[in-house]
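Just one chain follows, in the form predicted alone, and it is written as structure tokens.
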Amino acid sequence: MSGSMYDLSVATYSQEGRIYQVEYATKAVENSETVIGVKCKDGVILGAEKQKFSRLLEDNTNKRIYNIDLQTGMALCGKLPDGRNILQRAKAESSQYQDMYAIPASAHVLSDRVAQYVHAYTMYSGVRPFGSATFIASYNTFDGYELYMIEPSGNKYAYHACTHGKGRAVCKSEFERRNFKDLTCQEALVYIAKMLILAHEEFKEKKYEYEMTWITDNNGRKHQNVPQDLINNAVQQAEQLIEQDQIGE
């Protein structure tokens, strides 16, 4: 078998043991808008950014964030279709649980079933991987804010902090130039959109909606939409920002 021929089946391995299927759904991940998990002093917000690629577009459509029950969102990074496949699966775990134990499932117990599933497609031929990362962001009374990505290879991890896609070198610097944990969700709105602006800084031509959610203590600890005045305010302040440490410079 040819090098070139190691990456026609998910099943095959390359002679140094990679699976390239599985990193070129990450590569296409990669390639993707850019999409933000933080987990803050009183909640998690989840944030993304989608490029309008034609002015006939509805705004606020083609969305990345959804519920998946009243305390759990799911954000999709990478190719939206795939995403959406995980996200029926997600619900449909979230719905079985729920009916067998009388408790919402915690993002814990989510992520690792959602990850089995996004696993099972690297494993056999009659598949591909799916070119899509996955975050989940909850509430629970026993472990109370959670924060999960889950990779197209099925790995899974809990972070504080989270991000994937075209901008996420600028974000995880920024990640590491400020503490969230001691942050209000209301706060980190304007560094969150500080991060998304600065993901696309080379592609200023192109015109970019922004989305979040949250789950805080303010709003019952449910996952809703973040109010658009909010993010319009956070997003005027972040370009300040911007302007100001360009001007530093």
Contents of the next structure:
Amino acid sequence: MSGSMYDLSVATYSQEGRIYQVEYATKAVENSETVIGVKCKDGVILGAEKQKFSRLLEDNTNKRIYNIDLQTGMALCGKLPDGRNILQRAKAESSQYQDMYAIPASAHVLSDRVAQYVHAYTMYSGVRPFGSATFIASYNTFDGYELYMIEPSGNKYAYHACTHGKGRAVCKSEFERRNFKDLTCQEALVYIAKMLILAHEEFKEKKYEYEMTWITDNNGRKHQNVPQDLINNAVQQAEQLIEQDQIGE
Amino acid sequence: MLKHLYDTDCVTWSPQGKLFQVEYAMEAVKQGSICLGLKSNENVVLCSLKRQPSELAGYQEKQFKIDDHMAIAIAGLTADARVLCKYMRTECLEYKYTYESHHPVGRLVFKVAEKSQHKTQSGAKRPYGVGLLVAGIDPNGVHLFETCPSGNYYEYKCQAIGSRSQAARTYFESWFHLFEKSTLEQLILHGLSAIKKAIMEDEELNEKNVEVGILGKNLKFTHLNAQELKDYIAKLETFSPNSQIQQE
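Mind giving me the form predicted together with its partner chain, seeing as the form predicted alone was just shown?
Let's see the whole complex now, leading with the same chain.
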């Protein structure tokens, strides 16, 4: 898929009205590690897979999911440096909102600001679109639990479940099969782990780490890391589930 | 694929979703001479091979102290490294002035990564052509980070970057399980052994072309002097990781 002469600058439309540079930036996200966001009965979970591309890497570092505020979290998918740029902007926006309005910015406000920022980089030839999709999850008393995903084009939507990265097809089919609204966060952990494991089915021999965070009724409605032992259990159970599915086939 | 269309500036994505200019900047790191870092529970050691532009010239320094508790080793464009080094030193000083304590290592690396990323997103700029190994100790523990021109950074148990660094990484993969409990002396000897794997056949390690920097929980960053380097290089003859296993 080459855009011939219309794909060299983000300030150029193709004859069909496409902006190829934005589509290429989205490709960068599509080729990267999978990130999932899911709204459950009692909270929101964000999950990401991290490939340990070297044995020399330190364990449980090199995060992809960050806090923007006590009750707001952001997961980065795609090129991490670009994602971190967006993260810094989101933190600044959130802080400024709190200064102005004395309440924390909820996801629907924050995602709007972040989306505008991301979109701005798709309008000028002197810069390039971000090669990163970001997920924002939050809780506040007025709006409850919220989950948004912002794409490199600047598009943003609210979701009850969303995913991006290499394994997005696998995750989307799992979303259709299972109604996460009926599960508590604790129960859903297994299925999140299952999706993250299936996402790298072709690269089974490599080592992966899983990062999961949640905001739930049970953890004080704050954005925190899921305890490591819960993640480990979920991964173990997920591996068993996958084996059973494969035997079933 | 018509690579040449998409690889002239940082603001053009290729059809496969790659930024070629950033990838080319990473090549500059691979051209620099090797530097490596390794850590135990108490210490971090940085070793580098210095290059001499000509017989009449001195050797290019590769390790710079950022603060008492932090130092970097560089591979790539030295001039770009100087900019980052100055930035890190200023940040540490300001932090010390404001908070009267040492700048947490991870946060400074995050700032450097952020700065590097900004240079990859404008048509008028170019990425930094240097990779840093940042060694530091703070209340969170002993750290070794690698930063890249792309703005990515990773925390490692041990890592080697620069020319012929794969040989050193292979040495690390075989022996890194010993590093956690190693003494400072063993760590230095491991570092020098790893560098030895990466030198050319006609070269040899001596106190002029090797640079070793050490950092510990109670040890401010220092370079080994010429005599100490000579002694350690001499000890290399009789050092083998196997002997360390037998001791434990």
